[in-house]
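Next up is one chain by itself, shown in structure tokens, the form predicted on its own.
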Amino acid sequence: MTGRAQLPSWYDDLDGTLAACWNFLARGVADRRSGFHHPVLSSIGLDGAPRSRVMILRGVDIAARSLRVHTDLRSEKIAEWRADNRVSVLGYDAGQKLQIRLTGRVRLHADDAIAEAAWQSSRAMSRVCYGTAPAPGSEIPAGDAFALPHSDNAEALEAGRAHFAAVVIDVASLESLYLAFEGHRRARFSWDAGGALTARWLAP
């Protein structure tokens, strides 16, 4: 009979908890098996109602406290973010028994060095999505009534660049919840406009 899993070194350490959360997020960029590879991103719709979408985490900058995802400029969330750029991000990794919730604001990058670097680092199978016709979210008469460029057609793939945007999320707060038989641990970290950190434990 196996014993319970050993508690992580950061179990009762606020600084360690914050560092662990950022490290798990960063690891989720490349690790497709990580629960943090595909977080849920929520924003405010143009009608004032919440909107949530699963997105792929493409980049994490720990020093800058930011995340990066990619999207199509023709999608409805672009108009939502331009009207109100506040978002929340939720990720859960069952293996780590860890939930991470973040809040922040998005910055859209379409015609600058950030967008170009993100596009150049994208694989062909990812670039295909930005060549969708008609635009994402368009009504179509049948489920298959849309077209995608072939991944071997470099010219067609490059045409999708005009629809591509890198989305940087500047994180204002991070809340963690670690699940353990010995007692859950919940913590909240927030940064003011000057970057000063406030860290506190919360009742789980």
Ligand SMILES: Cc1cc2nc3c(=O)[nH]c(=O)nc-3n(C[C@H](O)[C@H](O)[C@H](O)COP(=O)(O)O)c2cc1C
Contents of the next structure:
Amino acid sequence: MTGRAQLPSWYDDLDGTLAACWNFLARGVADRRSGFHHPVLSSIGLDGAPRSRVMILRGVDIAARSLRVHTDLRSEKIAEWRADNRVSVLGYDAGQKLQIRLTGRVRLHADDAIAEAAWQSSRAMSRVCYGTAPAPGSEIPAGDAFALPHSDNAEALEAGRAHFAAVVIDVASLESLYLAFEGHRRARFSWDAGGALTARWLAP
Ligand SMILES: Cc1cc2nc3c(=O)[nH]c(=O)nc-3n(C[C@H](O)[C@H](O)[C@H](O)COP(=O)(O)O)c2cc1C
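Switch from the form predicted on its own to the form predicted in complex with this ligand and give that structure.
And the full complex, kicking off with our chain again.
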């Protein structure tokens, strides 16, 4: 078998590359071993400097071209996204040798049906994080000077609901970089405001 036979079917196929990227992202929601399960999301800090953090990918809607993550409304990134909702999302899966870089805008959902469905889909061990006191990012006098509700206390877990937000990312562009001995493949896909797609190969 030659090296080329090992290459993915979408190696030289722009449409196939885009479909593969969306499928890898969608699989990343449930597959904890996927590099796309915990992408890095970047916002623009209130001082104008970039700020990045790892977040768990909770949902992908390929038809709507959107991703979903969950967070605490009290966290700094929320204030940043309220000021400027642009976001960059970056994931790399070493097994697939594939980097995916996305740009888009976030929508914050705290007290609507989207937030409620996301909250209902969250497990107790995730819900518990939204009941932290004091708020995430607060300075504390010692490493253990914070409290979490116990995960078997339903009432306390429900109290975290007020701090919970589903963050939906409407994707405006997707860039892939596939690493191969035979030659890397880099492609950029972008959608205009009307949803029309432009797809281009780029020199890696
Ligand atoms: C593996 C991993 C997964 C994480 N998942 C989330 C997440 O889903 N949501 C979240 O808000 N923070 C998550 N965090 C914590 C963030 O990286 C970050 O430290 C925290 O949200 C505070 O970010 P901020 O100060 O920019 O708001 C995760 C961290 C790690 C290491």
